[in-house]
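Shown here is one chain on its own, the form predicted on its own, set out as structure tokens.
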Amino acid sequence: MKKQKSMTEPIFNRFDLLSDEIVFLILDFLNDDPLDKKSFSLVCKSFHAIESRHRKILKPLRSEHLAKVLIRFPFISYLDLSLCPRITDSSLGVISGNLVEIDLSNATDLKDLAAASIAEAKNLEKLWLVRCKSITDIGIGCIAVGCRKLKLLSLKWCFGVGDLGVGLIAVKCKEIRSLDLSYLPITNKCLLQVLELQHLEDLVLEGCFGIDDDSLTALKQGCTSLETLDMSSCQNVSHVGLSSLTSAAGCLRHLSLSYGSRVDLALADSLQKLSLLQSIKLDGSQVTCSGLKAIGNWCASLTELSLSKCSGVTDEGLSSLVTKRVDLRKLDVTCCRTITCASVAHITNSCTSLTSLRMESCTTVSAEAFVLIGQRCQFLEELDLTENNIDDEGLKSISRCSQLASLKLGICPNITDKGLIHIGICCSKLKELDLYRSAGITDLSILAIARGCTVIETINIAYCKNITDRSLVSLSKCSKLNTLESRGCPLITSFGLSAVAMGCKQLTKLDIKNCQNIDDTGMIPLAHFSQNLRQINLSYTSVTDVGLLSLASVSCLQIMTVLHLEGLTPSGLAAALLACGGLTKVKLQASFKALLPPTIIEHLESRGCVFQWRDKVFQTDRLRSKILETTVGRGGMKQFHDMV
């Protein structure tokens, strides 16, 4: 009698013949969808182990399982906890010495005990502690002693850190290249030690009100290695202090003086010695014509200039500057409302190599000027024309800019399908398109965009009232789409939303506010297919308890806005809030606060969820738009809608 083959005989796996290096190369290509690598690891034990060894970056949404996750992925070098709600001191006790980068931004509850745990990561090179408001000089001192290899440190909005903590970092961490001290209560006491760092290249002093001209002029030397300096909102610093700080900074390439002192001839003259200066940001400052002319004269290497929301920008000053600085690559004149077609003519004639041009709300520029942009600046990759007088002829000309990746055309009432179709045909590299309140747009041009711009990632069609499901069905073919803003589109239904959910698996942000024809039949496929969804606005839709509860299957969901859902009950809302375990921020109607059990609210808050209660009276879209136009004007409408 023949013996039966043993059932325990090992099964030959062809993948075992491949080295880890080869399989790692394969995994490197699985970056389009975060779920792809998870699917790979679930194939077999071998794949599970390989994926564990391959992963170097970890960005969890919840911190309670951090210890188990770090055991599962022992070779993590970059740990990003910026999306985790309520990180506690004790949860960081599992930090590994292998970590090279840690991001703890927004961990407002962390205290000095957490800093002591961070100090155990002896190989740490980059650390972000943005908004860690409870950490003090003592905690920073622990980090300074333990993490001697630090090259980048961000302490922005760490209000408990002062001269002592920053001074310890400067003394102990000699390898620091990048240091962000924004809004810290520091003075020149620690600044002297900071400037002695031999490798310091990037220094951010934004909003450091303790620094003034007197303290800067007392410094004996500047920093010879400094390449980037940000002194935005340092209103106590004038050209006198700036000259002292940059006296030895011959390598300075990037300078930000936004929302600071007046940009006049004296300040511009203080930049004379900075022969390598390539980028200047003066956003929100008062500028003079003589100041702009002097910048054009002295800054021979200038390639980037930002004058966003600057008062005093005129055709004369701007035209003089751009005529002399023909190598400009990026220019921002947002809200420079006094410039006209003359400035655009000089910009396009002189700066033909521009890759980025932002001119939102330049409302005195005539339609003819936008034709010049397409004719002369065909290397543009980013173009912001929000709230301008551009028309279809301008769009047709701009379609010559075949490298365009970002195009913003919000509140442009003079454009129609006729012009936008040219963009769809010619700008195949487009990734971002903003059509907010551009009422002349219909399905016809969105179809052209979807067909021609297949790599598009973000599209805003909010309040384009002629858009229907046809647009969403066409966009569902754009597999890289991650952000869809379609609020105030009354003709969109659950059918169109379902198509997007099934086709756009990378969708992370969805705004369907005021799409009243979207109901639970759209939510169910969204919950099934959109597993990467992190933010959603369902206000003023026809979604009920059933649709809201279905979103519990989306484990990544963090931010949810739910205002004026007529089919929503307190019990249904409570069930949905408890089921959606990853929520960090929820915006609700204030009337629900008294209807929800206090224990549920307390439980969710302890889990890291922040509630924003809105006592907002139900308004129709037409009435709301009329009120906004009356109170904030057309230019402020988009910003107001983004807030609510």
Contents of the next structure:
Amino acid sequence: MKKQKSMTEPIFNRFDLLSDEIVFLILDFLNDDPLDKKSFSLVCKSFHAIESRHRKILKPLRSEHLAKVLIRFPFISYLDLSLCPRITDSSLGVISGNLVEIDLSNATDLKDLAAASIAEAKNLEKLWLVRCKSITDIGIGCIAVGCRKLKLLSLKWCFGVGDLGVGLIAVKCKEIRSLDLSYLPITNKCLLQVLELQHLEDLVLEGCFGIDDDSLTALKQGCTSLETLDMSSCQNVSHVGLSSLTSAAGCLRHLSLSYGSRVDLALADSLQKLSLLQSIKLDGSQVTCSGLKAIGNWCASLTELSLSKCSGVTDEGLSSLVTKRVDLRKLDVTCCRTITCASVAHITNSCTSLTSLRMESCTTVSAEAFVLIGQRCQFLEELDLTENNIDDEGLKSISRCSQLASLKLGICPNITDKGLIHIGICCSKLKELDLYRSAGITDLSILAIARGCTVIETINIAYCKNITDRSLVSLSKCSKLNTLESRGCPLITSFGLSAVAMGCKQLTKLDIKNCQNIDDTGMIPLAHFSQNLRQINLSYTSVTDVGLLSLASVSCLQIMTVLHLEGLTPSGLAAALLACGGLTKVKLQASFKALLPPTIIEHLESRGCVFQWRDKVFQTDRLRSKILETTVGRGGMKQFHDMV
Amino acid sequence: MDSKDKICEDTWIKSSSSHESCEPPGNQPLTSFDSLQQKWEGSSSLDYGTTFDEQFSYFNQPSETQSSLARKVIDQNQISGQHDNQMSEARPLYKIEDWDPRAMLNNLSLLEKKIHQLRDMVHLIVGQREQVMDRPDQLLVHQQQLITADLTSIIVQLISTAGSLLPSDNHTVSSSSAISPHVQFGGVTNPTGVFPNFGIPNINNVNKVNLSNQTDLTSYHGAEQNCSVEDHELKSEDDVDESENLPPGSYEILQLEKEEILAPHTHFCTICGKGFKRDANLRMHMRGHGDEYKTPAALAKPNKESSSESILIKRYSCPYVGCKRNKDHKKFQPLKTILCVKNHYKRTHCDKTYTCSRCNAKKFSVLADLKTHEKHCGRDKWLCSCGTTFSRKDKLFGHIALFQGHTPAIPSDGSSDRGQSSEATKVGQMDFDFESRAPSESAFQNAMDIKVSGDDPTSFSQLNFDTSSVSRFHEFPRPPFEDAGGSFSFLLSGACGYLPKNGRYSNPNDME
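Starting from the form predicted on its own above, please write out the structure of the form predicted together with the partner chain.
Full assembly next; the chain just shown is listed first.
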């Protein structure tokens, strides 16, 4: 922004010599910070006008002024309203024919009338209606008739849409390439119509319980264009239906059968005809050794395999599969707790071109296995080692994977600075680092990471008790950082937070729960500098009314968790809630429910804010560790994370 | 009424117990049923029923039934609290009253009347024959059958009248044998000519009585009565009939005349003259007239053997010349049953006299059709942008899939906010009573609209035609519309063009 100003001020009209197209090209490069374009448009009238004509994508946080905004940006083709709380039918009356893509996900209040407005966008090619629960067949019928050019349609969780609506889509929108029908109450009736679509490439039928073998066996031909099929959680589809489907859809490249029927020899045999199959997802299924062996035999072009949370994955089955499929690029064996170092040895031996290996909670794999990973799989870009026995030796070895972009080392108690410093030095492309509860980590590691991995975007240092402000100060140099989780770091103070706020302008998600030394002096710079902040967790900090109220100047703030703030008064909270106009979700202590004026709660809810009242007793850290110990047995750090 | 019922019941129990002859099993429910039926007769057909009673109580007087009926009447008259012992005393009394010259006179005059009517009918047939000479022989046969049947009934009545002079011992035999052919006759043909005055002035009343009787009967008679189908079910039967592919000649074609088709009843009680739609109902009714009608033989479905004898399947022709259901039509498609004939004739060739009170638009000629419509009227209206309504959603979607450019119109949602759902609500409402409603009101006046939706649409329909509202309509700017073909599409486009704006700006809540 400053650059622009300095250039425009001395010779005022020089930009007039440039054609719009050239300025558009320049603007195309202003993508890093959404505020950059805003600054550009504020320079002068002609810049404002150029920027108005340049903008193609609009992703507003509020829908109130949509009509005016659409007038200002006449060439918007992609409208994403998924972040807007409470979009009403009437706010969509302004939709114009220029729009090519509309995302209305999470607009749960939308009714058929809104769908009728969408149908006015005759050139629409992509439409997401995820979780639009109030739209029915009638509304979808309007869209089917109006938007004949639709290529992508997502109706996930649109519970009001059934066979008739989907059937009409299949009849009217012949251009459809991608169709998401997850969790719809549809049956075999419309599926046959859908599968007759000439260009259908991507079909998601996750959780469609109404679909069973009968319809699939009725399928004789067609769907030759189908490349991606997701039949996760289709409980009523067995290998019988699948084999008839695979014989009809011979071009399938991606197949998901997660949480479905047992993966045995019969099911694996039905995949035999899919010579082009590249990826299979079998998450959460029961897997037999023979099934895995057969998959290894049949699927010659397999590059991706997900066995996350599968039961029955053994060293024998997995080893035989990976030795046959040496081209594997991605492998997910999350929570396969019976595999050992032997499996890892086979994987690393044969699949040397792996780019992604996820093995969270493979607790029976010994430490030496991770040395093998580093030695043999040097193309790894993603590595999930959460809850594993990896030690510093392993980390040192893994640091050879110079392409590594995502590394998860949560709940790895055996790692220390010694290993992690290697990562910081070697993995310069690291974007995501998870050190959740890896308690051996200190400031030294973070210093090395911040210095070496300058493109880092997400870091989780939750419950790394030794982390101090020094870490945060060093992280403030990472300008791309957008997510910082530093729960339960008692040594962090407002000073460190201010440094991060000033340095990391992209910060959108901040979790400082249980950092008792952070108070209002940390909030004020945060409110001032982190204008992109969308989500914050302030529970168990020393923030008071003043700090919370200052956050109101962050216009993007949508999600806030405020539990157990000692210095918070009901009136202060009420003022802060009223001032933060864009809130969509607020987690509060249940005791506040009675203390807040009901009119304020009503008002906020009408603005689209959802309240979650929590009635938790104050937990000390020791209690937390105890809970951790009891839940670790279940594996899956996420589950624990959600619980706490 | 109550006391009367009780008496009837008492009478029945006693009289039936006095007859040691074959009683139908399950006597108790039967009697209670009888009293019920008795009640129906008494309550709703009282006005004309009494006159019939007068006429017909003498009709078959010699029979035991008659006597028991008379006994009943006398019971009712004489009763004053001591009816317990009265029965035994009363019995000899009837013997004396058995022969009543006045009754004889009455019967004779009635017979005379019937003969006259029969003569008229023959006249009519003669006239018809002159008009249409090329009628097939089957009609002739049919007419002959009709006349012979009527004649038989007259003869039977004559005999029975004469029989009253014979000694009473023979009564039971003679009466049962005398009456059964009459009943049969009623089952085969329609005695319009015989009892022309029955029920016709009071159709509705009679229908009601019979309906209730039917329901009673169907529940009672269950398996035996496969012929007693509800009228609206027959509609589908009528349709199914279309697909039936009988080779011509493999069935016998019967054709009823218009008058016969439109007659409310086909089966009449020979004693009291009450009309019934079904023979089974009549048989049930007959039990009220005496013990002899309670025998399994009397209650059994008559003609079973004779009907099985006839190998030829019976099919029916519509008397309306030129109708596809008329046997002279090139692509003649016969009707399966008499009820099919009745429904077909009423639906196709009669005025639609029943109007739906809710929408004031739909008219029907068969009452059952109206009732079926009323069940759905106003609800579940699935509306297409072209103005066509559907009672079923899948039909609407089938329609939309078939035609280019047709869109489902969003139905009015009672729960939704008026201001928000402006356009669709209007469209839905417009359609709902578009026939009777002026366009101006629903389209341009929000305030009025709310009233309309609150009120009964029928009460509003006429109001909106007043000129003031129509003239107000012209004050509003009207957007141009391409298709002003049908009046309805014109209304729609007018409303749609204007209202979204209206809805948007008049709703401050949304702008907040």
